[in-house]
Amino acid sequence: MDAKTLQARLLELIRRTSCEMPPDMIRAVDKAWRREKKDTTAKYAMGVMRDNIKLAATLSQPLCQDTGTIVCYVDRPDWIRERVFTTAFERAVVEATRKGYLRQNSVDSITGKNSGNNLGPGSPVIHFHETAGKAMTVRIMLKGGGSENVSTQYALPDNRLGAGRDLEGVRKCVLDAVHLAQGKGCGPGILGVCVGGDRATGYVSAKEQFFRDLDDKNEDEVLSKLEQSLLADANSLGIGPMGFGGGTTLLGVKLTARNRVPASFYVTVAYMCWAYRRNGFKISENGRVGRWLYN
């Protein structure tokens, strides 16, 4: 596959991610809209989200003005080098910014200057993993700043919450994060939660949960039950979409666990806004897209 073909495929991936909501999220938003009571602000808010989703796809315009941090995961086979992929992806990002699929979002933290093309130290974020397969798998998410601002991390035990080093302590941390985020983060939200790990891997692992389907079932039975109970508990708080009240505070909770050292017990909560932008594809060495991952 030549560089121009790869760049074109990646540009289309960025466009779809920015402008088209994945089907599992469309179903979740529709279900939430039907669930909210007639003539309430919550019903109205969910209706605006439904309209926004349709318009963005029709007009090929971003679902949200904040196209967020660009996070890319690549399962890389032997036929492509990291440097080659990175160059093609960065060129696709520049073109997507020029076309308006991405907002000019990369700001120098020291000078405050915007690069204007979404490139700079740490921007975009690319994670590479080797794969023995023949196809390359590319997944991206666009993580908005509002939802990132209400992501958080706890260290157990937490005396303020009365949370110990157990799953009940984890539950208290997650519900506290939901309570603190109310009215912020552009809810209804989706949570990615990592139990354990260190401070850095906790955030990475929590955010990786956003690549899961909303409708999937955790392979760990304990975590699966906790996901379901946390979703029900959060939606019983009455916070509702955008903090307007109602029964849809969260659309999903996804948990994972990582081993920890005895001295530390972290609970990391990554928050995703309702504009749940993630997509991906499998692409062969000849440039053929074999499968879109979230269709």
Given for the second form:
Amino acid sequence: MDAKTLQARLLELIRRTSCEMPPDMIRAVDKAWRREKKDTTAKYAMGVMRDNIKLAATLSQPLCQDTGTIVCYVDRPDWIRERVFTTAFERAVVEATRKGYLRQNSVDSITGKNSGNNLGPGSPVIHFHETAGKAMTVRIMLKGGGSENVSTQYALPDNRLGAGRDLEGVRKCVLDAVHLAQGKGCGPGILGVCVGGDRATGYVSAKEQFFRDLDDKNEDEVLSKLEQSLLADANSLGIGPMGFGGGTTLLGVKLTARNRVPASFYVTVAYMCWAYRRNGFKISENGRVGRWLYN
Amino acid sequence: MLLEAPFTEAKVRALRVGDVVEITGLLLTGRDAVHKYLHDGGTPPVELKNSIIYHCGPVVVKEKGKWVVKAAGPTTSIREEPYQGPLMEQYGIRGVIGKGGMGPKTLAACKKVGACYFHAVGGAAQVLAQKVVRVPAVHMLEEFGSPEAIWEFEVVKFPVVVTMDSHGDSLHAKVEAASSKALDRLIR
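Can you return the structure of this protein in the form predicted in complex with its partner chain rather than the form predicted alone?
Once more the chain from above appears, this time first in line as the rest of the complex follows.
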């Protein structure tokens, strides 16, 4: 595959991610809409979300104007070098920005100047992992600022919450984070939570949970149970879609755990908005897209 | 119900928390850079009296010499909490559209000025962009960049929910208080 072909495939991946909700999320939004009571602002809000999902796909325009931080994960086989991929991806990002699939979203933190093309130090974010497989897997996530701003990290023990260094303490942190977020993260949200790790890997691992299928089951029995009980508890808070009140505060909770040093016990809560933009594909060396993920 | 320009005090005073409203008229986008600029004493490049400010950093592109709005949902409003109340009072701003709600300072200004906080559905950038029928002008595009500029949006039936009204009511304060109690039951 030549550089142009790769760039075109990546542009299509960005377009789809920005404009089309993945099927697992469409099902979750529909289910929540059916669940909310008639003639409530919660039902109204969920209805607007459903209309928006359809409209964005039809018009091939961004689901949300905040096209977020561009995060890309690559499982890289031998046939492609990081440098080659990075160049192709950056060109695809520039093109996607020009076409309006991405907003001009990269701002110099010192001067305040917008680069205008989404390139700059730290943007886009690309993580490479070597794979022994033949196909390259590329996943991207567009994470908006509203949801990023309500993401948070706790260090246990937490005196304010009375949260100790155990799973009950973890549970208290997660529910507190949902309460603090109210509607500001564009709920109903999806949480990615990392128990343990250091401050940096906590956030990385928490965000990586968003690449899981919304309907999957955690392989760890303990975490799986906690995911389910946290989802039920969070929905009993009554914050509802957009913070309007209602039964749907979250659409999913995904947990993972990382080892920690004895002195630290972090609980990191990453919040993703309902306009859950992530997608991915497997692509072969000759440029054929074999499979879209999350279908 | 409908709210049509001109946005008079009487029309806005009639609105109550929970009302689903469709706005027709001119909106001015303004977010972090604009609010800070005005609060620091910068001269507004447009008339703000009886205006509705939309907390929005849209995706706008130029097609055949015309601005076309590609996506235009609300951004988080609470970041403007330090500025919004004083600016409402200084310029007679009649309403603010955003998401996530605002705090006591803005609520007090709404009561004093006769203004509302209108909540648009966050993330619904296409449904909302469809309601923008024309972009008559843009201001401070060069200084602040596209998402932070002041865009003039002529809208028809722009859908919002009143979540803070001019009578001191805030849906956000209510939901916060109720969910706080529910949280206490779960974790204390």
